[in-house]
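One chain comes next, on its own, written as structure tokens: the form predicted alone.
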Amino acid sequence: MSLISRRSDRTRVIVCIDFDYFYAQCEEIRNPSLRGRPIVVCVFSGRTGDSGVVSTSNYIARNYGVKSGIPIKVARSKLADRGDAIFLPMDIKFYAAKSEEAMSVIRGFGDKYEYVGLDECFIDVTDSTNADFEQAKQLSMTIKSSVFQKTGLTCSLGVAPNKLVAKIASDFQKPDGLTVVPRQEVENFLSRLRVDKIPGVGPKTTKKLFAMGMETFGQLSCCDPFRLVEEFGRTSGICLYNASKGIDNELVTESGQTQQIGKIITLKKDASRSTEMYDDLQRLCRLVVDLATERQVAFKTIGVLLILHDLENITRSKTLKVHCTNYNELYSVAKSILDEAMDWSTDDAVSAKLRVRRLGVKLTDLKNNSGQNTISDFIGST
């Protein structure tokens, strides 16, 4: 059996829409006087003015080396010479509203629409463009214009025969870019790009590929796939090789607006015991189950996130046997996850070292539940 996937025989036209520096751009739209200044959107811990991490920044701040994930203190030091730099807290509710404004425009242009996140989605326009990339280019220009007129947001689009190449293309000419890669140009387009442009390839894999003499897609595509399987395992090795060839047969799926539902809060004080967080956990479970009900989805996987005082993350999850919409079932499972996550610290001396600062609950593996009941709706309420 061949290790390598075959390229789909049918020509598809897929568009990836990626909103530019989304959170920071939303802040510019809300307050136009911020334009031209370095903007840093942060996850503040609430302890001190500099405690927390950067969520995103606009391109002016990025030019100074400010990027997501770095401590706010480090970001401030990088922008020390910019007296006009502004550091803002995340406002997810506002960003979600702007995202939905834009998504409501985009959905009308696609034969199929797939929501990826607040700032990204895919549409399949194969039928509406007769699989013609020139028509797709004109359609994409219309999408960009329509989104901007409706929301003030700029976005970068990639048009390609599959989701992988469309995703890579959407990042090629940011911000406010449009990159079209017809099927016959895929190999040439990818060949000179660095391997870290492959979605999901991080610093460790990049470093290993570089050490193997494969810095570009072109070099990777010439590698013996069996060597990649040997180095990275069967699944990852095959994915890397197929990606280097621009092969991706994954369809745009009508996933609705939400692929996950989550809420996170900062505790009033650090917690070292699960019992200290039960009230907050109940509140989080009620919030997310209400969102699930509002969006008419059922969930199957429940996750609990702990962010410690040093910003280290602990994530645990459990998957139910059937999809569920019931609050009691959700809280029962989330409580058991929290108890297990904290269980190792039964000794008081050890417990004191585990200080939870923020607590979150996330629902994934969602499915549309409009007009339906799940088994857990009945067994979870007894």
Given for the second form:
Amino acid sequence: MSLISRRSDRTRVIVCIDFDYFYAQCEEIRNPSLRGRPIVVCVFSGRTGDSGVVSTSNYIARNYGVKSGIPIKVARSKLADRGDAIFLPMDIKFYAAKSEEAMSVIRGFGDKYEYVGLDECFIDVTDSTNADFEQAKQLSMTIKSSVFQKTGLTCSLGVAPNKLVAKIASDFQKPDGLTVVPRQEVENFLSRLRVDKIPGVGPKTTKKLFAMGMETFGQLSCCDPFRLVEEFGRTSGICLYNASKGIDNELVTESGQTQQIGKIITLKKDASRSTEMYDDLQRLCRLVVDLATERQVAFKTIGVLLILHDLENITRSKTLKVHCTNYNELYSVAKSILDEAMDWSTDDAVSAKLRVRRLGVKLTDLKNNSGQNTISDFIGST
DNA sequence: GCCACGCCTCGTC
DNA sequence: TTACGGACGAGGCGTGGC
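Can you swap the form predicted alone for the form predicted in complex with the DNA?
Below is the whole assembly, all chains and molecules, this chain first.
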């Protein structure tokens, strides 16, 4: 059995475009007087004035250790000496509009385009550059200046023979960077980088790899792939090994719709009984069913997510017999899942632990509905 | 024994 | 010292049908 993918024979030229500190940069563009000040874009949970986490920050704030994911209170204390620091709530509609402006410029340059997120995309420029990295470099500089001219946004670009290395290269020089890694330089470029530069490798995997004595791509590429499979499972193990050698045969493709629709909220105060959450649950069901209607999809599996006061997660779900688009059925099933989840233990010690901080509803097993109702909708609605 | 499916947790962005 | 959102996908495990 061979675990290792072969390098694709055809040389491709892929560009990864990543907008710098995107949400915070959008805020600078909207209000140029903020430039030069630490900007922190936050997700306020609404529970208390400063409850929530940092979504992103500009480089001035990052110099003070303010990065995405940290609690807003921590960010405030880190920036205590900077009286000019500004904390703003996310305005996703504005960022989405700005992103679309930039993406429409970028789409015009690629043979193929793949949207990854509001701040990131790939284009395949193999044909338009005759697979020549020097031409790709020139094209990338044109893309950077066009995006800046049309939107005011700066971005960092990585040019490489595949998506994996292009992504790593785009992250190599930031902000406003351009890194070109031709095929023959891939191994050398990667060898001394730390393993946490591999997309998808976060703190937990990094810690595990470090404990195994693998801190760099070079060290990882010398590892027995069977050992990686043993430690991380077949799929992840093979991915890690191939990544360490810069192998990635995934094509640039128009990505499809998401495979789930979910909403999660933070409760105004912790709840220990399901009845205390019925109002919030109704609100969540209404939100997700509206999103499903908007996207013209029906759902078959309904999930309820509970995050407890100690941030431990509990998820429970139920799969319906047939796909559904109906709010009443959704709420009724979600309510029964919630009731069961809250009553699952008669052990007082366990029940006492069930102080729910956040509540979520998730729809999966989605199917294109295009306005057609199912029998269950008919039954549910009559 | 194999496979598909349902359910749940983990991990990342 | 601590503080703590929201969204999504991957994958492991158990179960039941064949």
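In this text, rigid core is short for the largest set of C-alphas that superpose within 1.5 Å between two forms. Residue numbers count along the first chain shown, from 1. All values derive from a computational prediction rather than experimental measurement.
J.: So, superposing on the core, is the move of Glu329 at the CA at least 2 angstroms between these two forms?
T.: Result for Glu329: yes, a 2 Å-plus shift.
J.: Look at Thr301 and decide if its Cα position differs by 2 Å or more between these two forms after superposing on the rigid core.
T.: Yes, Thr301 moves 2 Å or more.
J.: Spell out whether the Cα of Arg37 moves at least 2 Å between these two forms when the two forms are superposed on their rigid core.
T.: Not so; Arg37 is displaced by less than 2 Å.
J.: Once the rigid core is matched, what's the CA displacement of Thr319 between these two forms in angstrom?
T.: After core superposition, the C-alpha of Thr319 moves 8.7 Å between these two forms.
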